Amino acid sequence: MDLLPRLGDTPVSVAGRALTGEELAGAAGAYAARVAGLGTVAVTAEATLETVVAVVGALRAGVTVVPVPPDAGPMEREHIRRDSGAATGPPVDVAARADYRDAPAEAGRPAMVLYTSGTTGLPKGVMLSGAAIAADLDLLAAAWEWTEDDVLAHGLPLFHVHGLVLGVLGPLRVGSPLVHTGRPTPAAYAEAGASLYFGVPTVWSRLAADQAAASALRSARLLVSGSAGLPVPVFEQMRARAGQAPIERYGMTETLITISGTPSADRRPGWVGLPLPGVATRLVGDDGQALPMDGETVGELEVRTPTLMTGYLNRPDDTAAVITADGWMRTGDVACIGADGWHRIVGRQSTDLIKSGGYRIGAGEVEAALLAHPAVAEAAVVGRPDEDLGQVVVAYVVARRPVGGAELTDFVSGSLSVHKRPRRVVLVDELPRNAMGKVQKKLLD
């Protein structure tokens, strides 16, 4: 299947940096002829054209694309670079041009492997093939009635769903120019011009606290939130300030996209809209069984659908726990399904899952981060409330001796991604446990 069937129809901006469909299907294709053969490749996703290039000349190559953050620390860089195997990537000459013939990936080979943080140990590697990818932006594209005629804008990180699979390959699919903003701020996104938005719950709080930056909004035709729920008193104001509210949608980096509101259905804050045509959900209790849709009786949300991931790579065992025998992916999230299916996301399974600023956090890793200090005997990390960035990450710290919140936090940053630092360190002289000795987290405060 072609993937990017549009491509040299396709003009993209990012941060002010423009290549017409045609420049930038000559440039991937310079970079498709430097890669091809590597079998897997490393990108650094900064927000650039750059990387725009590189992961689009490397899906035309058949090379596997391993996007890594460009916050990313030593640890995990090198995590990584081992986990997947991926070459580096050469450097990309944005300017460089070349007539290419777009090489099939091997039979198996994942177009993508993005690594996702689980809730304990270090980001598992998640396999997505070509065809997986292609479905879901199609999916979309219908539900979301996105044509060619549509601009989208954002400006959501590049190493993830979000804002790489839906929001570059996206609209290089459909044929609708983009222009990615470099950040998401609020003036950056009243003067984009666009039709069509993505963002997260951060971007639309932002906006929605700038009135004139969400008035600028009132001639799009549609808003998209995802990667977190969004808050009912910024749907409001959005409301009320740009003419309409996102609609949200759902999914999780192993199911790419599974569920959304549309254009023309009603917008209920909270509710993350219907599955989309050829996905199947089901709610099951502890003890494995289907509960009813009511709108009221929270279970496990388990999805089937024709987008879920190949596997965690080099992990079966990981796989197996997640998807079922006959093929049902066990989300992890809690949710309620109306009797009109409608789907509302109530939280996640555990506590060790922090959505921030629409980036998923691992509680454990920070914990074993925060663990390697020599100052640090034990750690507990948890999200709380925050009313811009949706949670924030919070580490409670027992002390070998004297250490400051400040110091801690560097050397987080020192090893991980930027945005998964703790934002407070609270000193305990213990951590709550039970018999067993495993940290009560709702016992923290």
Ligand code: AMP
Contents of the next structure:
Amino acid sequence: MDLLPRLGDTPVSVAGRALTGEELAGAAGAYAARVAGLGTVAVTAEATLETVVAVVGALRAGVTVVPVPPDAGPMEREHIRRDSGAATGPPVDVAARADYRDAPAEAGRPAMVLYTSGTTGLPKGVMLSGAAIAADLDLLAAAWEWTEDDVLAHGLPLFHVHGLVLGVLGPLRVGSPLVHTGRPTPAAYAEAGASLYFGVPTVWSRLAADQAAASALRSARLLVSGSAGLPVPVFEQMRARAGQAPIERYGMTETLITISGTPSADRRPGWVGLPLPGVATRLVGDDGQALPMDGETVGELEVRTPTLMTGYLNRPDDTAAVITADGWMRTGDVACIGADGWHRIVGRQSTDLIKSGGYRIGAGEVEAALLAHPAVAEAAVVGRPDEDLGQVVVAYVVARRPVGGAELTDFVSGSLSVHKRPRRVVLVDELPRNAMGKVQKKLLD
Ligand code: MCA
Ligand code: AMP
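Switch from the form predicted alone to the form predicted together with the named molecule and give that structure.
Okay, now the whole complex, with that chain kicking things off.
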């Protein structure tokens, strides 16, 4: 298969269950035969071999894959299903085997639609073409010197770019065996005995705090961190305890990974690296003018890349709002660029996009979920700094009647994914508003 040329000879194990490359190709072939012609198929993306077989099988059949977070509540699940028009995939049999002749996707059909949160509303479907995915994986393989001689280990969720595109399709394109650890715990990473490891900063922070696990990674060739900024203290602890700090790379669902460090260059704490070959970046000020790349001036980062999404599914206006007419993606991230081309991500323009444990969470989505509770009159959701998770979701609520924080947290996880529920609910008499009536989130503490 074009996208996954090494499928037939790349073994994969997930949470202790393994398939040889040939077995995986056979099981995916059997699944492909069952979903062929369905157009778009939803896959409940638990961290299992079944998910890998379903995703690979659908791709082989030229069917668009929509991974659904396994803990998504009914509201989120229903939104994804209705918005994408995805058919429910048949159950996966990892023991099935079939020869299957790959069916190329029709022109313009995305390989995948990944749902990701915006500042308001329900998650948007990011359409990713097979060509964009292939281009990104090839750029990353070259940058990281990632070859069939590597064994990749990680335990990231299989419904986002990091765990699924880089972490599953990557090995099947490069030909490096995959050990998915089920969950990204320090002990599981230590046991995996791999040469290459992927993690979000929370994973590295927890690993660095576990001396035995950190020592076990001394023999690894390369550790890679992404999905959120790696805190400098974690960088230093990893260097001290694992004998090496991770390299960083930066990207987003809409652009895939566009900026990275390399194994041979010096690691620079707080800096993510250089644009991948063929990727252009620039900084833009509030007035839309280009800003100097002097290592100090900060502005919005814009990226032009062959790995760009095709657009947001069913949302041409939202797509036009983030991609300029000449093809630059407005990332919403605030960055600075050094004269030597290195990039530092300083923060986000909008406080309404929260990153917790590497998950992107829209404040508006959580507020809407809270407002559906009969006791909630008003709600404002913010991200608060947190050593372990980067940020945690905190909700400020004006209640109509006495209500417990735990009841509201449970209520949110009843409609959205578990990681979106507030960690803390603060009941207040009123929310600070400006003269226009808009909530002043900066005044909440
Ligand atoms: C969680 N728990 C809670 C709450 N939230 N309990 C009460 N109230 C809450 N508000 C529960 C959890 O369900 C869990 O229970 C337990 O508390 C521990 O939760 P937590 O501290 O969150 O730890 P965790 O569940 O181990 O999660 C940390 C994690 C996770 C493993 C790092 O955040 C994670 O997998 N992050 C990866 C996100 C990711 O892949 N992002 C990539 C996006 P129990 O133990 O019972 O289950 S793609 C991207 O960003 C771009 C493209 C890029 O650059 O990569
Ligand atoms: P998502 O769409 O979930 O892929 O989230 C993308 C966002 O994650 C970006 O817009 C950044 O805010 C953030 N991000 C990803 N990688 C990094 C990194 N290495 N450093 C800082 N922020 C990052």
